[in-house]
Every structure is written in structure tokens, then in C-alpha cells.
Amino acid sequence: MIEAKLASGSLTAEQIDSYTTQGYLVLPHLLSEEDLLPAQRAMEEKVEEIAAEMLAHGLIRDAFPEATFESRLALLFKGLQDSEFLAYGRSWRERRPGYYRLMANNKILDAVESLIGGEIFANPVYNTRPKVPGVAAGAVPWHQDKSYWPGANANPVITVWIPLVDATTENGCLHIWPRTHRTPVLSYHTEEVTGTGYTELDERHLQRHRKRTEPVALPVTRGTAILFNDRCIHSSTPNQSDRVRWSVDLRYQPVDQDPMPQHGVGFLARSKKNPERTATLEDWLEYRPQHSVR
């Protein structure tokens, strides 16, 4: 039996039970390539400035200009060290038009909606993904990303995992830990490996869920999406494929939580009570939170 969706949001009652119960939720193929093309434009733009960078500096001699949107950052950074890719940053947050498009997305908020209700903050905190064959940056170690943010006052801060490549057990795909979100923050600390700066949970919260339960991997195609809670323990594997694996994770939360203004400036992306406060993407261009109404 088909479950009937939601007067708020696009999510059955079923799946809103299987977040609820498990901390996070698999909704396959939810992005077209029409959605999914301004956020794979924006990337492309930024390879295409490390390209350009990387050649002027003398560590290319070749560009790859004809390449794939898949190998190109492979190539650039073949047989160079992970310090060398860490310069232009582990993870990406630029004010590109394609990411606001993304985050703004529709199908994206409608679903987060069915969580939350009507009135969405998209946290400042979202990243663009590229996982490097052969980095070391590219695996992130098992963490709650509320250890990014374990003094602010928000909760739920639901994360939307999207990959823009099909994500594999070979490329890194996530790793989940199912029925961790109702866990409190465990002690943490800075990972040594990769130079990074990525948190890690302690080894004895890891043991402790073993005993109980396994994590399981996620392997999902491109324009899925993977929604989870902040305090669900999450990892991803090395890339050991000869492609790059590319993903964002997108953050939203209620409005009425903390707008955590120490990690950025994030806006309003829904707002049913007041629709004319939703930020555009001028605004979001411009570092505002919400349209301004005079």
C-alpha cells in the first residue's frame, strides 16, 4: 500500500518514520539533471581557476581542458601531494549562483519541510565535495557534524547529501551509523592524518557501537539524496577509484534555532508565514539572510 504524502512537505508518513527511527533517509533519485546542472557548473568553474592557477605556477604542464567533469581534478592532481590539493581548501563554499539554485532547490526543501515544517534556514555551513583519487583528504573520518557546532542552539540541523557523480563503495560513498542521532555530542577530537583539521570521534564511543549495531555503507546514484540528522555518526572512505567523487552536503534547520553567524551567513530559504522575506539570490550574492521588504 502506497502511503498518501503529507499536507506539509513531499515525504510519506512512512519515510518520515523511517528518519525519525533511523536518523537519516535514502530518497533515490530525487534531483533531475536539469537541477543538479548550475551547482556541476559552478564546480567546473572552480577547476577551472585551479587549472588556470596551477599552470601559471609552474606544477601543470598540461591542463586537461578537454577532460571530464569527472577526471579532470584526477589529473590535475596526479602524482602531487595532499598538501598541494589542501591549498585550495579540503571542501568548497563559494557564492557561485549554481549553489544557491542548489540549495534553494524545491524538491530539496520539500522534503526537508515534511521534517520540520514550513519555516527553513539554510545553515551557513554547505560544502562542495571533491574526493581526490589518492588524497588523503578525501576520507573523513566517523564524526557528528554537531561537533562542528556543539554549543549552538539548534536542533534538529538536518544534512542533505547529494552526490553529483554516481558515490560507490570504490569512490568513498557515505558510511552511516544507523539510531546514533538520539546520542548527546560525544567527546571528539582533531584528527593527525591528513592535515585536515576533520573531527573524529573518540575510539571508545566507536567500540561501544559495535557491540550494538554495524554502520552501513550508502551507495547511491547521482541526484539522490541522503537527508540525516546533525547528530547521526557518519564517515567516507578513501577514493580508490581513478575518478573524482563529487558531492555537497547542504544544511537547513528551523528558522526560530541559532543562525550560527560564526560559520558564515546563511539565508531563508522557505517561509510560509512571511514568503516575501525568502531570500534571493541576489541577497545570498550580497552575504543577507532574507529579503528586505520596504
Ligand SMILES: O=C(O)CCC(=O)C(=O)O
The other form holds:
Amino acid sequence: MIEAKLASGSLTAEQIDSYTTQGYLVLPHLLSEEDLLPAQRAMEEKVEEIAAEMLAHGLIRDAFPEATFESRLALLFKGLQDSEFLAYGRSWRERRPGYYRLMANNKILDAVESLIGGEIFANPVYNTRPKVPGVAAGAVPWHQDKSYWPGANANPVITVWIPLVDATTENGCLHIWPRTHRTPVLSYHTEEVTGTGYTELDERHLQRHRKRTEPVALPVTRGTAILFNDRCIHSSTPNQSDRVRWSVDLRYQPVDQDPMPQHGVGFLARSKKNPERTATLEDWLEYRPQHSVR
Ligand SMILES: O=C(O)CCC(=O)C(=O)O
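Now show me the form predicted in complex with this ligand, since the one above was the form predicted on its own.
Let us now look at the entire complex, which starts with that chain.
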């Protein structure tokens, strides 16, 4: 079958239709090793820093320098408390070049362009998530991303969720509730069990949705991308494996939307109209949202 591809962006008409109907889209193997490695290196650097700090504080005696990307952070926190892990944050939002390289990746931007056009702003909310076995912060309750910015942005923000290891039902892959993206922001509260401060949908909404549809688990391989709309209800389960489930969640929106400065500084990731204004790595590292042209 010949797939219809739209003039702008990389998605086919069928993929766009599926995203629009279901509220999410899986793009298997979107990213290559070359695309992923800069972000993986940024994560490894951070783990190295954490290991050095833990050693210095006497929390560990072995920093496991030879351990693999998937194992090292799990080994470092084995037997320690949730609070010791959460001291480093449940997820990380740092300015390391590898993260910019991923956020500015053309394969991701091509897919996003198919959904919102060629003027793309990378929203300031992006996270690196090390889901460590046995740590409560690993599980994320049912929520809509929009609960983190209820008053901002009339247009949906698109989350691009990418695992850096294979995400499985054992290590806590993403779960999505199809066709829940047309709802407004639903009432929610702050989850109080794990100390993470995640927002959690009020149970009555889940009961209402359960009468109509069921959520789906989305086990996917390293480098696959899951795109979803910021009203789409989703969650993830605890990591029951002995290795880290590494992922990133990146977000994009049209440039004419609220840049959400209360969450940080985003950047102009692509502009068909003014390509010279797209933020370079240096701009991003200096917290400049776009390139200034003299
Ligand atoms: O990565 C996870 O486990 C959850 C991700 C999530 O909830 C999000 O990206 O909004």
C-alpha cells in the first residue's frame, strides 16, 4: 500500500489521523544510535557526578565505574531510601549539550511539524527520567500533562516521550488512555504517597473513563517515540526489573502560544519563516530562546 505523506513534515496522513483520533501516536525506531548517544552521554555524565557525590558523603563504598548505562544508577541506589534518590530530583532538567541535540533532532521536528506546522517552539518543560528499581518515584500516577500548566496555552502541547532503553511492562513503560485527549483539564490533586509531588487525576474521572474504554500499556524499544497530546490521560507503572528505565519527555508547541516562562526558558527549534532565528546550542546553553540576528 502506498502511504500518503503530507507536504510538510514526515508523518503520513494515516499517522496524523491516528494521532488526531486516539490522542497519541507510536513511531517505532524513530531515532538511531547516533541520534540517541549524545543524550545518553549527558545522562552518564550526571550519573558520574552523583556517584562522586555519594562517595564523598559516605553513602556508598563502590561507585560501580564499570557498570553499564542501564545498571549503574540502580546499583548506586540499591538498598538506599527513596529520599536519598529524590534528593537528586525525581527527574532532571539540565542544560547539557546532549539534550539540546535531541530536542533539536530533525526526525523529531519533522514529525511534530506534521502536526503543528513549521513554526515550532520547544516548550521549557523537558525531563530526563531515570526510573530506578524499588524507588517510589518510578511510578507516575494517572494525569494529564496539562494539569501542570492549566491556565496556559489554548493549543495542545505535544509531548514526545522517548525511552533510552527498551521500555517494558516489567520496567514500567508508559500507559496511555486512548481518546481521552478531547476532555478539558480534569480536576486533580497532588499525590501524597511517594514524596514526588506528582499531580494525580481525581478517581471519579478514571471511573467515568473506565465505563467507555481501557488504557493501553505501550512497551516500546529504545529510540521509539510516543507522541501524545497534553490532555491525554497517561501514567507509568513501577520499575520491577533490576535496571534503570531511562527516558526523556520533550515538549513542543506552535510559536504563537504561551512560552510558559514560569517553567523555564524554551527555544525556537524550527522556523520555516525565519530559519536564521532558530536557537543554536550556544543560545540554548545561555538561556536565549532564539538566535539574535544583527
Ligand atoms: O516517563 C514516565 O514514566 C512518565 C512520563 C510522563 O508522565 C510524562 O511525560 O508526562
